[in-house]
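Shown here is one chain on its own, the form predicted on its own, set out as structure tokens.
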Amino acid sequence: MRLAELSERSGVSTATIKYYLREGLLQPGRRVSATQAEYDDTHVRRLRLVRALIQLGKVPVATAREVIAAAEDESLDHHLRLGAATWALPAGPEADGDDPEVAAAGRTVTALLEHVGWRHDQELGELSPAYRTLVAAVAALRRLGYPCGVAHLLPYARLAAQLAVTDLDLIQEQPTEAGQIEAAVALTVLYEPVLLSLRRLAHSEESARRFMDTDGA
């Protein structure tokens, strides 16, 4: 296909495609003349991944370039390629190293991961953006005096484990590894607001069940 058709099929403007080409985010097409090139379905898939990273994930161009290189590095196993894509996504705030609660929070998180048997995440530890964000959140809870021990966090971890199975099942519905990497990025970004919204709706429903005066109306 020519550039105009690639734009139409991908939903990305020709100007943006040219920008992605210049930045090395999209591989060049096959030259058919000095001024024209042909593109194929691999370019459509790459554009979907780039859009998932930059437009949905708000990943900087330089980081997106590194992610794409890792995601397409066939010397890495599929787990590492998926991880390279999702780790690049913006995470929550990280803990201040001078905060005295951080060390205690780190011990709590490590104990939680050990309790649920997440050995891979234990090994990664502070290398993982999600681990660092969780430590920061637990440190904030400790600082403000809210319950955040292993027993309090365990129900959330167990629910997260169930959700992970659902998420990976969705990702594996994509027939190619490239499609699965794109889906991992897009679904991570798009489903996190879904999870937050459902949690708040569930809170409202449970609050009504417990506290609403059903005899007053």
Contents of the next structure:
Number of protein chains: 2
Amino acid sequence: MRLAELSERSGVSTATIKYYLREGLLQPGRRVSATQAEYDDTHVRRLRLVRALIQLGKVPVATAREVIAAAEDESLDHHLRLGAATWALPAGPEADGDDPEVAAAGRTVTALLEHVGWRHDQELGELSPAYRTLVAAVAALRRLGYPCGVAHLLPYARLAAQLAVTDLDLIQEQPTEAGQIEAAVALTVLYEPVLLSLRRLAHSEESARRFMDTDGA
Amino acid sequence: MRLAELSERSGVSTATIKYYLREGLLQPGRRVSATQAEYDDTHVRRLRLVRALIQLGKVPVATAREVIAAAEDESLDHHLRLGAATWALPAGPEADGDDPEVAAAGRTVTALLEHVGWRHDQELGELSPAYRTLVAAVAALRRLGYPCGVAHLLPYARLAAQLAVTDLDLIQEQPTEAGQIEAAVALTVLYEPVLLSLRRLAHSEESARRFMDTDGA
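And the form predicted in complex with a further copy of the same chain, for comparison with the form predicted on its own?
Below, the chain from earlier opens the complete complex, with every other chain and molecule after it.
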């Protein structure tokens, strides 16, 4: 297909496609004349991944280029290729190393991972952006005097494990590996507001159930 | 207690306390001389709520003033007072009314709330910021061709309902109503990064379980 059709099928404008070509985010088409190139389904799929990273994930171009390289590196196994894509996504604020609560929060998180048996995450530890975000959030709770020991975090970790099974099932519905990597990025990003808004709606429902005057219902 | 002790006990600087007094976010102390006032535990608790709203929740001063008014309005029941505080918190991006996918997403969300029997949320509908954020997120998924029908959203809604029970139990550990309202704000804000980072850690763990070469483990 030509550039115009690639644009139509991918939903990405021709100007943006040309930008992605210049930046090396999209592999060049097969040149058919001095001014025209021919694209195929691999270009459509790549554009979906680039769009998921840059437009949804707000990942910088240089990071997107690294993610794509990792996603195509056949010396890495499937797990690492999925991981490279989602690790690049912005996570929450990270802990300030100087904060005295951070060391205590780090011990709580380590004990939590031990307790739920997430051995893989334990090994990665501070290498993982999600781990560092979790430590920062626990340190913030501690600083304000809110309960956030292993016992308090445990129900959240157990629910997260159930979510991960649902999420990975959805990702594995994609038939190709490239499709799975793209889905991992898009679903990580797009299901975060789904999850947070459902949690707030559920709060409202649960609060109504517990506290609402029955004559006001 | 004097201003200096109020600052120490609340962890809020004296300059910030004076600012909150000027803005009407903190009730004045009992005047004991031309230049000094006496504060008590109600001031310490109020400062915790103001800090939860403004510093953690990033709520504008005018909104914080409205929330505090609602939290103290004894004509409202406890459910509405909790709700007023958390509704003021910034939620995710909302849907653009011109988008053709938004109407379809709205129907999906309505069907979902019907299915899980969240009658209270159904009645509130578009009045609720979390409802509008959810519609926007579902519309984004539809636009990219990802599965997001009622069947796909249902496991997330069920997990959110379990989370809400855990969250409300934690909120009810606070002995006073003011403490519960403050905890609702702080825990809504502070447990969002906890939940999202645990979800990403659980992804990594579940992905390792499914895809990692056993000799690489």
